[in-house]
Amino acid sequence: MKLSVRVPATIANLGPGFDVFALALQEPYETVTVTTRPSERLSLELISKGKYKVPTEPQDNTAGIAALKYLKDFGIAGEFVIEIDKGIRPGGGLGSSAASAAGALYALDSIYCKVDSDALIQYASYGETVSSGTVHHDNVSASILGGLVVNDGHQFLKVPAGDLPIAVATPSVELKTSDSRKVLGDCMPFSEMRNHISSSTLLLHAFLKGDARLIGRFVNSDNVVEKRRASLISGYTEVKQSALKRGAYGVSISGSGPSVFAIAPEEMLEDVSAAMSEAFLDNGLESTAVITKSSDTGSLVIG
């Protein structure tokens, strides 16, 4: 049996929603194909294809380690081939590693129907230990469910996000999630915690209202993670200010970075995107830009 799944890129955190919020995008995306053949023993082969390459040793790949756990837990034997047509740049902050795991697990469970969506997210999230050293669910949950997903690590609430216009600029450097998490520290002052809670709550309210201007305003309200990670992205302050001056409602770091995303009126996305690319270039970095929208469609079987 052969089954292919289209999986969206995702933006995690969205400003103040650290490890809790994630948003699925229409572009970029990748395709994960799982092929199964009968066998009395379990074997797994990974094939990397597409624009970007990923490790093909199962224990070094988010899709491989997550798939093996799922298959072993349910005692499923067979020969499995997972082809990852990678269209989301690894290390770019758009949920690349999460998408691989999400696509593989979505395909497997579409075949075997063993778990509900919450448990499926848990299995796919297990693969994130390869890329970040810890399990976190934000990118994976949005890759599988689509829309804006709010999670507490056990429950996953999907909020329709509609077609929110977004520009993303990705500089030509790689920033490992594990390195980006190290700068955050283990605690925060009480005043920061209070402001952080109010900001993330108001951001969710803005999504429920479907108000792009309000969403941008509260994307800008992160006073905890952004200031600690900004120094890891050369020119980040200039990139953000340039986008805001060109009409963006809000700008922040996508996931752990180095991608930067902007919420803006659709008619101003080209200018905002150009402003971010120019600011990166002024700081010595080439970048690639994507103009996209949020997507209420998550992982989708396409063949």
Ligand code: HSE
Contents of the next structure:
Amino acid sequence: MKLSVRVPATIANLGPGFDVFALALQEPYETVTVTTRPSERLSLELISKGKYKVPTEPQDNTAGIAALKYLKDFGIAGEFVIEIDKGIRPGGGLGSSAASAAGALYALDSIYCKVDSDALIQYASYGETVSSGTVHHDNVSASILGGLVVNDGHQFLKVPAGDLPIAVATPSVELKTSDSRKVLGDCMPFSEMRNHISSSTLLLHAFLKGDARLIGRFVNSDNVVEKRRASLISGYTEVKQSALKRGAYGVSISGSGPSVFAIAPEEMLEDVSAAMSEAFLDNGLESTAVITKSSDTGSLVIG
Ligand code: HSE
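The form predicted together with this ligand is what I need now, so please give it after the form predicted alone.
Complete assembly follows, chain above in first position.
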């Protein structure tokens, strides 16, 4: 049996929603294909295809780790091949590692039907232990469900986001999620906590209203994570300011970075995108630009 799943890239955090909010995108995406043949023993081979390479040792790959846990937990034997056609740059902050695990688990559970979507997200998130050292569910949940997903680690609430215009600039440096999490520290003052709760609540309100201008305003209101991570991304402040000057409603770090995303009126996206690339270049960094939209479609079986 063979099954292919298309999986979207995702923007986690969206400013003031650290580990809690993530949004699925129309582009970029990748395709994960699972092939299974009967066998009395369990074996798993990983094949890396496409624009970017990924580790092919199952224990070093988010899809491999998550798939083996699922297969062993349910006592499923067989010869499995997972082919990852990588369209989302690893280490770019667009949920690349999460997408591979989400696609593999979505394909496996479409074949074996063992769990509900909450448990499926838990299994796929297990793969994140490889990339970030801890389990976080934001990218995986939006990769599977699509739309804006709000999670508390146990429940995953999908809020339709429509097709919000978004420009993403990914500078040509890799930033490991584990390193990007180390700068956050363990504590935050009460004043920051209060602001963060109001910002994230108002951001959710803006999504429920479907108001892009308001969404951008509250994307900009992260007073906790952005300032701790900004120095990890060369030229971040200039990139953000130049996008805002060209008409973006809101700009922040995508996931753990180094990608930066901007929400803008559709007719200004090209300009905003060019401004971000120029600002990165002024800071000595080439970058890849993607003009995209949010997507209410998550993982999708395509063949
Ligand atoms: N919420 C995670 C972080 C996302 O910001 O570390 C990682 O892609």
